[in-house]
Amino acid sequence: MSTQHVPEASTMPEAAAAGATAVVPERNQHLRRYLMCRPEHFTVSYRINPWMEPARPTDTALAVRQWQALYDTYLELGHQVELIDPIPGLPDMVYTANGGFVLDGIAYGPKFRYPERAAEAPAFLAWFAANGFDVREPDEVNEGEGDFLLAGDTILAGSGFRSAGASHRELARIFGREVVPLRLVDPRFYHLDTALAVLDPVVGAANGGPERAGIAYLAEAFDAESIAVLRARYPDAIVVDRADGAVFGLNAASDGRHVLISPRATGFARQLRERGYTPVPVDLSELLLGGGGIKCCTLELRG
């Protein structure tokens, strides 16, 4: 994979202590294959989330300019991104990171909680076959990397309103990778990377220390249990507030550097900052009718 170094970090005063001064990290660029869906036929037609109004209208034409504006930044950044195609009928197919989970050239396939979206699955297993992907079919319900995050070498694993938990079992047998299940508990967040996002691969701390994979999260949408397993395990994560949750800001996509998030989530862009993260604004507000945002719209193919 690869990877682009920023200037050297500045200084900024630490708010908490007198006079200390903290250096803000160096962030390198890695450079990412995504797969996305052109939202021709996007609508809001059924409910299968707290965001969808089927009562409400929506703007196709206004929903595909927004998607075009992340896929021209994905491409000015210097990622790549494959297209599958639109299907008439299934208006939820623009979110391509329910579409599996892919990684180390292993396409895990997806199999959809709700039978509105089932019909995805088959063309998802079909364009993974066309490109060269290691299928597997999926024996338990799981909604891909809607639900299931690599953090360094762990895969945080989402459940509670869509993958089963029996899926986050299959996941480690078919990966060989540890997998540390997180419990959501607040139906807005559905799906694990509307409450989670994952900033930095990096793994590992001095002296034996606990994992620094760079994450940020928003702690109400978890069960105490989990909120327990990231502060083990991230204390160094940006935790984010309610209304940057709410406008759907840990629904963003980051390469290390650059994190894409909702322009809504000015409290967020100011955390990221401090970390040395540049936070990139795109909006997606049309999508976001149907319970998507910007990570949603991108899956990770990872050889």
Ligand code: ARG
The other form holds:
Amino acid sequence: MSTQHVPEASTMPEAAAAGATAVVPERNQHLRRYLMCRPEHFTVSYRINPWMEPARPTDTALAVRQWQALYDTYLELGHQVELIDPIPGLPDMVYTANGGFVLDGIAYGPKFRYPERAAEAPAFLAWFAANGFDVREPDEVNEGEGDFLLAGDTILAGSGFRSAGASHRELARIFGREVVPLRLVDPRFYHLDTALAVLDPVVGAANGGPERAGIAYLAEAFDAESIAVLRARYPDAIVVDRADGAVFGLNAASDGRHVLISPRATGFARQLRERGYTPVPVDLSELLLGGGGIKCCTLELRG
Ligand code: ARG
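Having displayed the form predicted alone, please output the structure of the form predicted together with arginine.
Next comes the full complex, this chain leading.
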């Protein structure tokens, strides 16, 4: 066993104890290819999550402007963004994370929990087929990258509100990766991407030790068994405060270096900086009226 020198608090030089010379790791950016959908038809006309209040007015023009700022930020950071045409009458189509799960050039399609979103599925499947992906039609209810997050070689898979447990097995069969099921218990955090963010795509177990995945999560969104799994697998994870979770701070998109987050998640931003990440605030307050944020509006396309 290798020994690591960890100074005890009492022997630490004062500056280090105050955090002034703490070693902050250098983070590497990974360029991404994303799929987004301009919210031209965004509104809240039905209620399928606790954030949605159809009686409350929405401002579609503001939603488009905020979305545009997210799109522009991705391009400024060097990422590639593809667009799928918005369809009238499908106000939630802006949340492209639910449009599928794409890995190794294979696009596993969604099968939405609620009929209000069902018509989005064929539109996403058609887009994947037209863009050269190996399309797999789902048998099981699943809402794509909203519930499935790739952390290194492992797929973290949520259930409890939207994606069915059976979809986790379908996912494992199609992609041949380890799938780790996690159970969500708070209806406000109904998709895995509202309660957990993968920050660093390079997950490696150094010398057989614990995985060093850069992930962040809101513990209270999960059942006790899932919390135990997360603690054991990711002892270095950032555990965010309730206040940051409540403003959808975890619905974030990371390229390994820059982490696009809600400007309201100030505590999480501080935690990210301490770990060497660069938080990039992007305000999607209007899209939060539909119960979605940055990550919901972003689907990663992995060739
Ligand atoms: N109104 C949408 C729904 O309830 C929001 C989806 C948010 N997407 C996400 N990946 N969390 O389905």
